[in-house]
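Single chain ahead, by itself, as structure tokens, in the form predicted alone.
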Amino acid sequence: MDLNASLIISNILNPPVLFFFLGMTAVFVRSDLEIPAPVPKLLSLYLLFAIGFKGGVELIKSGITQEVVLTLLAAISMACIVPIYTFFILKLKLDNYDAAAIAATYGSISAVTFITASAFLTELGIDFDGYMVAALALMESPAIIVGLILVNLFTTDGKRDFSWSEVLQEAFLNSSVFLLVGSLLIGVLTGEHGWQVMEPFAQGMFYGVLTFFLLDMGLVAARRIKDLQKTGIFLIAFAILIPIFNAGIGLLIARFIGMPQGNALLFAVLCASASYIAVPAAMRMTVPEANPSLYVSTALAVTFPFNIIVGIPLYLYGIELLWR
């Protein structure tokens, strides 16, 4: 326990973490405090870039290795299965709207977190492999698609009327996938004559904006606490646990292939996050039934301040007692 203690205080006192508890303790003192509308967007577009264009190259330098293909495929597989058995937990108290909706955005990702967590390594010193931004984008879309699948099943009200095309284009083609792939891909086809050329914009500024990102976090995720007077008890600890579950579930896939203890914890929070971004623009165009202030507020205001809070040095513990 004196470990997972010293593994949490490590993290909270990254500044980018602490400038999130600065953007939260902004609303509770309603303070006037506020990140322009369209700079947080701004900044999103940037991580994603940086992530992707670094993950790239370092994907083009290990090479397409058995383990590689493993570790992508494991990550498909969590993002269609994990929709299906939220689904039925959810289903015990919501409808199948609501269920479905939730269950899509814990089965997909975070990309914030999940950049948080390599932050979160790099200063710990402990080495993880570009090809991991390449599972970040595979996780993004199976889970919409899975969940538009169970809402189809499940609802009695006959045939629900959505294009698929209009379906798989906002699950493939939205803003955030687009452009991790295509920097993915640019990176990829550059390789380190690319970095050398990039890297004072791509990985200089990277701190800095990470920071600022999760200030405006702290702001959202607070304005959003409200929300939770509306989801009981039942969907807070929903929240909590499934991501403990979804990265136990992770920790033992990424033991079973063999993944070095950074890519492990990349795959293990990439199993625990949520998506507040991609699912809930897809849902509310797809399943306008569900209620966003149900699958966005659990999302944004509990499960991610767990994850970059406590989650990722909970993982990281659960990796050093696996590996040991």
Given for the second form:
Amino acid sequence: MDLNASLIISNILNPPVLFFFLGMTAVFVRSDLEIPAPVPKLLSLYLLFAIGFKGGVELIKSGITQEVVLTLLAAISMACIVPIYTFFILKLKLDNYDAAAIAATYGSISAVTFITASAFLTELGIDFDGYMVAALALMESPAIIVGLILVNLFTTDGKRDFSWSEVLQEAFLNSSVFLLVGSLLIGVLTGEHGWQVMEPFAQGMFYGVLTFFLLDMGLVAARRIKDLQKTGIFLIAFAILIPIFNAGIGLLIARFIGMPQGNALLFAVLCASASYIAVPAAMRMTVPEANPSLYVSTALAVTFPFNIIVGIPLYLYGIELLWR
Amino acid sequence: MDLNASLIISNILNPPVLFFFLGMTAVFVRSDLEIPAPVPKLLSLYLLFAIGFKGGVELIKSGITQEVVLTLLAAISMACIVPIYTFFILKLKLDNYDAAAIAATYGSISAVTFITASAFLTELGIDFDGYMVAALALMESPAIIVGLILVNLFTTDGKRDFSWSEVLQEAFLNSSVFLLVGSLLIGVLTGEHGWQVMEPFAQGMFYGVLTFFLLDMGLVAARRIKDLQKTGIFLIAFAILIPIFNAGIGLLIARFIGMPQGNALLFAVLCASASYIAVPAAMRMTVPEANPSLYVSTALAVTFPFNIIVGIPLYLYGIELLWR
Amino acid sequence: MDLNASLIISNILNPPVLFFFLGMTAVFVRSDLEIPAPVPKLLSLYLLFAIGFKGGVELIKSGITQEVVLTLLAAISMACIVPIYTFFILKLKLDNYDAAAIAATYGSISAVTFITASAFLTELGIDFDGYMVAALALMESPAIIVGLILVNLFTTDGKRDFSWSEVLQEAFLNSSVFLLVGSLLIGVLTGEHGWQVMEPFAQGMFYGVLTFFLLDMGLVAARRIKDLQKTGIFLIAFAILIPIFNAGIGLLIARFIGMPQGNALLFAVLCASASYIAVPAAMRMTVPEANPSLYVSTALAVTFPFNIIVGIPLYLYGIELLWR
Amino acid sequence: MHIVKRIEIIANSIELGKILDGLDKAGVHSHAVIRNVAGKGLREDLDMTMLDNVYIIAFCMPELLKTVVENIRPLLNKFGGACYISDSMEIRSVRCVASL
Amino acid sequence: MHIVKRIEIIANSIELGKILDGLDKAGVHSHAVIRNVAGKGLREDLDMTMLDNVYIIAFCMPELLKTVVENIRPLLNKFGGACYISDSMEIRSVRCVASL
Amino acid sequence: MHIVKRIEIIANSIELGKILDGLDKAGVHSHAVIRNVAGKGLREDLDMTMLDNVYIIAFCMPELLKTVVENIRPLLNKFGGACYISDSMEIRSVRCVASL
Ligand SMILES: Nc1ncnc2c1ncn2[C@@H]1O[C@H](COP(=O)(O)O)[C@@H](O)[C@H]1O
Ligand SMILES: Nc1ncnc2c1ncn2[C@@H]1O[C@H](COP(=O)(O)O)[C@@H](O)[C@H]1O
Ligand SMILES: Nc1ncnc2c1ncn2[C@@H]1O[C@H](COP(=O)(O)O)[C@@H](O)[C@H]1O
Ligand code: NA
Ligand code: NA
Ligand code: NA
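Any chance you could show the form predicted in complex with a further copy of the same chain after that form predicted alone?
Following is the full complex, with the preceding chain placed first.
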């Protein structure tokens, strides 16, 4: 556990994570610090663009190998399987609607957690491949579909005749997925040449923008914490244990298909993280019976901070044990 | 034509142009991607500042030579002549008000097209001079005045007693012209010394900000495309052919006064581009009889994309033929 | 005085100061140039973050020496003493409420003036220490408390029973102080290692962002200038002479405790500058009898431009005389 | 001056396109949209830093009101959102530069 | 449709938290907030580039009005700010995806 | 509480200065301005990403209304824009920290 603790500390002593704490502190001491709208939106557009573009440039360098295909298959599988077993765990305590919505939330991913993990790897000097961004993009949407299928199978209220075309549109063309995939493709098309002109913007600013964005996420997450009183101890425990469990499964798969360590960490983080933007929006539309405060608060105020602070170094420690 | 096609492709495979396409695609597939206000305004302020400041720094390095004076004279002349002959072409199909407003729009320039062309030149390693920014600034406003004179000459409604002082104010002190000229002067005053401290901001970010701005322009232009149904085929043909014609005349003048190739391309692009911000605002105020959807949609949804995608490499091809 | 004039000119020929002029000019010629909200807020958050973070990184490098402690003590002392003697000067012409509010304003500091001075020093190649940022943070709040004590001592309206806890909250946890101190602490915690990854953002952008922010400050200050008619000649003279006086005292103290020249300039600038954000907000809340237009206009439309344009080089000239 | 109805709609920005279409179909072709609106409604809300609300204002002829309500009400049921109607008076203005 | 009161408050953003608390305590749990509002009031104002106003809109049952006013009025006295009440009608909407 | 008129103006931001001057001359010295308002009016509009609208709200004494309308109407004719009047009630507040 020694190594683990030192990893946690070296993670915590990163500017992005510390600014996340600073944001939370601002809320707790009732400072009037805030990042005015629409700045957080702009920062998240930038982060998606930068990670997507860089991923594309690196994907074209590495090419589409068997390793790439295996990784992407693993990603899609996890995005489909996680919501299913999560659903049955949640059904122990919650009704079908809430269980399905939370399951979809945890089956999907949090891009910011992924980006924070990639910054952590860069700082430790551990390599990872550009195609992990493609895995990120592929894992965002399937859980929405799986969640809806679960609701349809396990509830019998007949009149749920929402339009699937609209749901698919929300799932695959929401702005995050669209910008990420678009930037990835443009990265693939322009390659090294495009990267050179974009580098000062797409790379130089990256760490700083992430820091500012996490400052805002700290403010947002802390404001959500009072909602946790209503969610109850079961969901709070769930929101900490299921990421560890999902990351564990992710690591085993990663080991099995022989991913390099950097990729394995990112994959584990994708499995462990939960969506607090795209999936909640889709669930609110399609499963209005579920209570949004349950799925948003757990994902945003528990799982997100947990992954950012403890999860990322913990999963890396797991890798050091497993890959030995 | 072989070379031309390869130029077009190398232009299209640039990140800024590809992100312009991405923006258009987002509208066509109905993604909810958007760059929230007031971010586009901030990006355009940055671009004007960066291009102006850099131009000023380079202007002071090169000094005011005969070449500079000739180029600026050519710029002013084209800004005055283009609206006149364009007016008579347009009168074939349109009434005097619409003809004058559209003529003024095409006599003025689009700074973003200019900036995209300059990024294209930088990438191809073709030099151009800082004083071209002065040409840009000089070509923005005259067409507004010429357009108003045309309306006054060709319509006889007597009571058009708007205040010239207000018009001149709008023409020469609107925020684009003001910031561009101001930054140019400050560049001249601070020279190389000022450039050194500003470089990471004014140069390093430039390409990335342009990319984001063109993403937004793609969104904006695509939303305008449905307006084209109302404009009719004459205006759409006009919006593609007149830029080529204007660029051709620009190139002949450039060749005649011996501009270097980089400057010639920028000059052609200035002649070919049409204003969709400053002039429409001024026309709406002074020629309210004209229909804004005609002049905004053609300039924004046809001429702008045409220049960005096909025009710039096409004019460069023309240069390669003429300068041989 | 020769040297002095050349310093003033080299200060004026800096991009940030010239863009401040450009902003003022835009208002005077009635251009519609504006930096849209909330961009100025974002820029100021960035500047506070950058200056705080860099200060923290340098503080940890230098360590907490006797020099540091002496400087910080001097800073706190000046923040407490300035409002007291300023109050008695102001009482000559104003009532107790206005005198106390203005005294608090001039006892506190303007972070932007400090930042501009630090950019000026960087350009001249004069070193200064990171702990000056700590001095900046320490000098922002005490004047608010002193101002309130003065009001309580010199007015006898009994019913002034505002909550001190709220006042202390406003004074020490307002977003500027909070972000500055937070960034400083994070800089201390992450040290050189954190600096490396943040540098392109925290250092590379710094000068450019400052330039844009001063452009906006020019717009804001110029719009305030018409308010000066109401303030009267006494306050205008006060707003120019008291900064020089305060800077003089600051320089004597700095010389006495042996500060290096760079630090001495920053200390003088802190003494000379007046708050136009934090203190006015606090005064409006706690001393509503005072007229905000008096303290905001003098600080923003007279003292701020004076310090930016003439003050900074003037105080540096003073240092060259005193430190000889 | 003549009497119009003010329609105010607060809704999630994802719905914006559909609401404007709904207004348009009901014959209300003019509107103004304010973005980046924060809010708290009856339902526990998504985080508004991420998914912001829009505030839509449209002034229309009283006789269009019924159709508007029929078009908008089902949309609001989806993501939540609120719609309010009140009375107002329009200052008619005919564009005419000459009169300036 | 039924009758509600529209409460409009324009105030300095520093006061926002307290005003929303005041509304909440008075039983008005829903609201919308528009930020970055510039303005000029009766009193000479701080510079609004730095300290912006917020515009708060809340629709509530008429019977809550008295408590709201009692809660809000003292807050506005502090930094300045204004509060206005008018009549409006609510279009009731029950969330129900099936009806889409 | 006493009765006031709410004036709402939606116009292009280029006109803002002149409209505020017009209000001021008519005796309406207080207002609030919301920027970055998107919109669609009767006339085909310029692109609102570039030239955004502003939404101006001013509450004033009923007797000032006539002058306001006379001052504002010609301005709206220029770039387009709309002006609406409705009734409201003001909650008078006297600034007084002691009562907090
Ligand atoms: N009574 C109300 N007054 C003001 N805004 C409201 C009201 N009800 C709902 N809203 C706004 O509409 C959004 C959606 O409301 P809801 O559907 O109740 O969650 C909220 O976030 C509020 O901004
Ligand atoms: N009559 C009014 N109409 C519109 N906005 C107002 C009015 N009175 C005050 N405000 C707004 O409320 C803020 C504070 O007002 P005051 O307390 O009068 O300084 C101002 O900055 C305005 O934006
Ligand atoms: N009936 C209306 N309801 C709401 N906003 C309007 C209305 N009419 C005009 N506007 C706004 O005022 C702006 C200018 O309108 P117009 O002069 O009709 O082009 C539009 O962009 C709209 O934002
Ligand atoms: Na997951
Ligand atoms: Na042209
Ligand atoms: Na001071």
